[in-house]
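Encoded as structure tokens, the following chain is the form predicted alone, with no partner shown.
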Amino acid sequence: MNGKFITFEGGEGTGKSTQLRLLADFLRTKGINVVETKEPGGTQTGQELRRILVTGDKDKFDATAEALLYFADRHIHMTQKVWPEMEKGNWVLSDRFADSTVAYQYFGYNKRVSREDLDSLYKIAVGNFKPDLTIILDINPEIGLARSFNKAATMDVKELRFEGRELAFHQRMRQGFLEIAQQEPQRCVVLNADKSIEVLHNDIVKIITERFEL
């Protein structure tokens, strides 16, 4: 594929959506065609799955059911949107990808779903494909959750199903993202997200320009 696939990862309130949008704007100034997307919810079917996954009672189903739904969304997302766009030579920026499933459903839930099962689901849904770059935005969960609740106050649909979990869940999840980055240092870059929007954007632009020689 001629295009690139860059994913943004991190806990709640890290600013992924904002930074993804700013990076897309920057890449367009370089003459690159960019597609902005997210998981779950990057396709029409994904939007229905997103409503099921991120709204409502936090205990309406368990970690295994969540993982299965996320990978169903992921397979649809890749086959209907990401890969077709990459084949056209476009760069695809995604707000979350498979690392979030590992961080949430494996680490967050204290390993109630095995890593082996998640790896098997990845193989079924995605195959051997990996992002060209993953930017992990890291922040103290207490700060991130406060940001997320403030944002939700301005939204009609409250996507707060995971925010409703205990602080320990979010702390384990944060550690999970850091461990993923340690396991795949060539793919993953961790950035401190407790910065101004402009400073963090400049950090990301520096990484992108160096990595892809823009």
Contents of the next structure:
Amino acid sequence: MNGKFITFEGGEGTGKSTQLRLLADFLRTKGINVVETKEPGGTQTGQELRRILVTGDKDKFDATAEALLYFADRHIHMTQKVWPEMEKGNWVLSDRFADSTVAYQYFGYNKRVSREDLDSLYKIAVGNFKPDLTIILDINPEIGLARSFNKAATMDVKELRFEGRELAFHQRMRQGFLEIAQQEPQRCVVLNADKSIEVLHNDIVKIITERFEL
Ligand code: TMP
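What would the structure be for the form predicted together with thymidine-5'-phosphate, given that what you showed me was the form predicted alone?
Now the full complex is given, and it begins with the chain already shown.
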């Protein structure tokens, strides 16, 4: 495939979506065709799954059901959108991908789903494919959650199912992302997200320019 796949990961309120948009604009100034997408909800069916996954009571189903639904969304996303766009040579930027499932459903829930099972689901849904680069935005969850609740106050549909989990869940999930980055240092870059939008954007541009020799 000619295109690239770059994923943004991190806890709640890290500013992923803003940074993804800014990076897409930057890449377009370099003449690159960019597709902005997200998980869950990068396709029409994914939008329906997203509503089920991120709204409503936090205990309406367990970590296993979540993992299955996130991977169903992911498989649809890859086959209907990400791979076809990459085949055309486009760069795809995704707001979250499979590291979120490991960080939330495995680490967040204190390993109630096994890592082996998640790895098997990955194989079924995504095969051997991996992102070219994963940018993990790291922030103290207390700061991130406050940002997230402020944002939700302005939204019609409250996507706060995960924000409803206890602080310890978010702290375990943050450590999970850091462990993933340690296990795959070639693919993952961790950035401190407790910075201004402009400074963080410049950090990301530097990494992208070096990594892809732009
Ligand atoms: P977002 O708010 O960043 O768009 O993400 C939606 C929510 O879904 C967020 O609370 C994180 C959660 N999530 C998981 O728990 N597992 C996953 O695999 C993904 C992609 C998201």
